[in-house]
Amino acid sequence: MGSFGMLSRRALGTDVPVMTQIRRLMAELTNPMSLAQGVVYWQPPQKALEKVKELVWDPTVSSYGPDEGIPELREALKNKMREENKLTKSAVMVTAGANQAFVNLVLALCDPGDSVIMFEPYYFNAYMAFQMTGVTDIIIGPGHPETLYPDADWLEKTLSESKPTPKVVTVVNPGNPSGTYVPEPLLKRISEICKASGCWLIVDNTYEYFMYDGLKHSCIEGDHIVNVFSFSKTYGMMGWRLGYIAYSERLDGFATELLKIQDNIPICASIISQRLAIYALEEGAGWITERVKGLVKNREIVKEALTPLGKENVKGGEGAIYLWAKLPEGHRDAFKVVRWLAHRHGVVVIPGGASGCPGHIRVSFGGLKEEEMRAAAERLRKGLEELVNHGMVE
């Protein structure tokens, strides 16, 4: 049996991270081009980086800070949430990225054996967060076949019929992996259904600024709602690992339970990252939206590359940095297609099976500047044309 038999069932039952598999795949290649990982091509604001550079010798950045985040950043975030998100009654905790924020919430809200609800295609890291904490009754709800919107009628029926009631419903808005946003009326309806059923609603707003074609992102708050945000994509701070949780300030004891969890995982988010975030926020939302405008061309380039699959098979892209595409019939094993595209055509995407949808792929249009994006998209187009017309030619 060896040491394998001594490992926890929670860990063994958790999916292998798809990005770990993708990195291993890329290590097998020479000069791969990635349309896989959800990253943006820009770095944090130059002014913010210049300011934080001066802090390296400040002893406070090498020490622990308050578990919930340094006061200056939390105050800045409250102002941002009031002005931009219309969250006027929310307290905030700063975390080491949005993924850590989500794990904090799962630990605070769920017990092993609880049931939870996600919608397909779901965000793979959120699914894994449930798995690794012992929440194995993960109910996957359908998205609308055309829009991919979460099916609120199904949700209402499922919550009313499930005994015990699922503890948490979670959505990503706009979506990862689909790039589909949740319109405000639908988000409000989902919230009302959750409230009536007595379950929590976690909304991941990582891509709040990444909206296209005149669409607007919206947030809602309530005693049953927790909102998650991130600095990773917005300010190009992926490696700085910074996110935050917004929750109702009226909730008795909620902050205390979050602090228990926070103190036993990171203690606090990196202090220098928090200081950078303060300086980044000074640049304002306009700094982000200017860069997001530049992604519109990238999106069109990648959409064009996906046309061999048929326009009816390409969804999403209203928000975030993703397009969601269905592969030709007979290619349900999307990871096999991903490996073939990587080795034969030198371009890497994410298999949809990681998000509960075999036979699909997720393509990111955020990580490369336009010239590089054109080169990567051309590889993808040639690969998909060959796949459609001749199959996976060796």
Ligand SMILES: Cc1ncc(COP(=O)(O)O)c(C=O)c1O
The other form holds:
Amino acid sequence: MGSFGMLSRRALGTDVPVMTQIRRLMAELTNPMSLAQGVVYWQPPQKALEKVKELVWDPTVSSYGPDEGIPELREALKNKMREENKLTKSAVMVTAGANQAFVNLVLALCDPGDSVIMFEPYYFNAYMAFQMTGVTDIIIGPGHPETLYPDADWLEKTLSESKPTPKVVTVVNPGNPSGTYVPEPLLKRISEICKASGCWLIVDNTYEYFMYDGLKHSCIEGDHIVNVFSFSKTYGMMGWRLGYIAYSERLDGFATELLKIQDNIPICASIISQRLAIYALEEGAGWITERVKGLVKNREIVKEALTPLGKENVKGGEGAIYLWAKLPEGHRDAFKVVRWLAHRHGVVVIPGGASGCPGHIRVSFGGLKEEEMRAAAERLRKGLEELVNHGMVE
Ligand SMILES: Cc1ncc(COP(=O)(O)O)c(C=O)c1O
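Please supply the corresponding structure for the form predicted together with this ligand (the preceding block corresponds to the form predicted alone).
To see the whole picture, the full complex is given below, headed by that same chain.
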């Protein structure tokens, strides 16, 4: 018997992406409003777009560039990381988004059969990156029941008891899907625990600027730490596909292995996207924080819409663009509720099962301007009221 028609066990064993299921669901509806996808409503800085418009005839934009990213962008990123993230000993590789950065890292750091650690509720794409590369022993650690912070005591115990030691621990700060922020002392403790056990720590900082209520995001650096960043939400560059990896410049061989992977996936991140990123960085952090400030109102609107579930069941949201809510008892299959909300109330959210937490939903407050957000939130509030009082009536 030949192999035609036989698909890899790795691919078959990987979750179906929740966003493709959500897109399919949206296509069934006539006038859906989305609180589902993790996007921001703004576009890249206008000045940066204007400059890039002139570059389309530049032949270098249509050619390949260095695998690790164009030198001017890497230099600008090193400055940004030094000044804003206090990362002074990090080398940088530019990737086609933070998701590709994460896959590069899993391929560079893990072998099939290795075990790794994530915390619930976890970022679904990171989970899938492990699954699809054969890293199927994914140990899920608990979050604190109130704050959802990763449980460092559990991590310490688990790392000391697991043989062989898990290869990678990963956290998202602030989190997707919870919007929970990891305070610096906790991040440092997690890092110390990883270091003592000889395991890597990958920190996903995609939402580094998305912090509210005076809280401050921070990064940490070390030979066992890899930081991942993204241009997607910060500069509204989702479709330009640009992110980067920061890793210790002291690590022997790390860059060589990363380059093998990079050269076989995108070769290099899109050159015009990298040029746009250089211009966007000229606008600086202030450009982003100005827009993030505007999301505070959106968060309030969505929080209000979630009140039918009970205040105690709505968590997270001190960072990123998400609130995380527990559905009433008896609704473990959150996708069923998501479909019902979509068809009956015209509003779409993400089911928590995609992040390892049945009976929950993730609601994004980043993708709509205030007025549209009010309309979407009103649909959500009505839907949740009906769910709580009467169940999923047809
Ligand atoms: C935590 C996290 N990491 C990575 C990504 C993907 O980012 P990118 O668009 O840069 O691939 C997202 C997007 O939602 C995210 O929430």
